[in-house]
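Shown here is one chain on its own, the form predicted on its own, set out as structure tokens.
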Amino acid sequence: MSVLELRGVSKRFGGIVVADDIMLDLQAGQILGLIGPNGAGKTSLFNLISGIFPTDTGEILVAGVRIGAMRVHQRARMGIARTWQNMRLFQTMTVLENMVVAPRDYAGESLLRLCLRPGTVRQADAEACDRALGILERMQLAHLADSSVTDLPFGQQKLVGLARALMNDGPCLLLDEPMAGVEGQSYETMRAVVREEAARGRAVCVVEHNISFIRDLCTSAVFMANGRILERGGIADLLASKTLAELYFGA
């Protein structure tokens, strides 16, 4: 089943193209990677995914439902969630601080809701506290629940950064280079999740530098530059191309 489609999704900042006539369609369960040079368009794409740059021309479609007039908030309801290269995190908050922001419809930023059904909102909270700590109990972090963030190592910060948009159970993960400075058991518990996401369902859409994490993971792959899609199909023809060799790795 199609989860999220793209049909002709283009953007242009001036004489900068980041996404030309873009196509593209990811089924649940499938885990596909993202991959090409700096420039290439690749955190772009996601940015228009997620509605943080509207489109100039194209359709976005998510389980069959056109999302181009949804702002951010809407498309991530829609169950649109995902990571950022930078985490984006809370610093002034803790991990499960954190983590209870994110779901779908988080009950406490409605002031009304707030005001008039302060038992319902407190329910909700309870409940997202009891999945939040599931989840983090998966990315082995649960003895850091009250833990600043900003007192974690990189790596754990990253997981940090999964689990919050694990909180979002939708059908769609966008990952924006989730392994960059992550190593050892970090990055064993960051790969053995994103596989359990998918054996459970969610597409997922991984972009990342880290051939030997898009080889373990990804049934298929996309090579992207200029703003285009050159190439597509399995791991191992992709990673086999003369167009990626040459544009990816200069050789």
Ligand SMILES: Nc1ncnc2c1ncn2[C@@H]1O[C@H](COP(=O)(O)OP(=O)(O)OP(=O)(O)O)[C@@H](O)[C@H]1O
Second form
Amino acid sequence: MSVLELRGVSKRFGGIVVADDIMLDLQAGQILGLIGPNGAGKTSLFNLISGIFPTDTGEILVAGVRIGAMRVHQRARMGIARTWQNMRLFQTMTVLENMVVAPRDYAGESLLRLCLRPGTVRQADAEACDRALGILERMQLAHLADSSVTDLPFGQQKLVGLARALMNDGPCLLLDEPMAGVEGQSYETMRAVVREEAARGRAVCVVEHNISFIRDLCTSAVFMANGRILERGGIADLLASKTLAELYFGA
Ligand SMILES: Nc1ncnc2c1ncn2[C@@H]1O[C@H](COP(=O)(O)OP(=O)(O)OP(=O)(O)O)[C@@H](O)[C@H]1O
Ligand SMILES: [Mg+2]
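If the structure you just shared is the form predicted on its own, then what does the corresponding form predicted in complex with the ligand look like?
So here's everything in the complex, that chain up top.
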């Protein structure tokens, strides 16, 4: 069964069509590339999947369950984890604090539970800390756990964005331009961790303008422009397509 399935998803804002009858299918262990020019609708597609805005028509399914009527936090609980193009880290908080607010089902969210069963919440907090530190270790960031995110170089902040998304251990991971502005060791770490996540069975979709990253990580990709998927398939064929040459590479 598909981890994530989009059936005829459409969305428009006034005259702008951001998604036009999108069909998409993501399998466990797959890393799908999503490429297209600025304004193509790539981030909008992630927003539709994660529930930031509702679809006009079409269906979105996670492990066969329709999630179209669910709100953002419910979809996160279904296992849709994502990063943000503009990171959206909590700037006044430490790396670890940014992460412990992001587990898939955070016990302290419930005021009732917090009042009636504070021990349960404390236990969940301790588990979230352990989990966060484990993820940071994998990303060679454990020594920065108590640093303020604003003190980190840009590449490491992007890694923290991914680390926070990984606090949601669900089956579907959406990455919005994880490599933009990332180089050197952070680039290597990002690539290795994304590969590992897929190898552990997650379904990953990566939006990226960095084509060598897409070529490195993905066996298949889709090409979007004007809210529509115009091409899809194996990465080599896709990158060689005339449509991409005309609409993306500017040939
Ligand atoms: N909430 C919104 N209201 C109105 N228009 C929007 C909204 N969100 C996105 N758009 C418009 O939808 C189009 C697609 O934007 P989107 O951010 O999805 O593009 P993108 O493919 O992610 O581009 P980029 O590569 O630059 O990140 C743009 O024309 C954008 O201005
Ligand atoms: Mg975008």
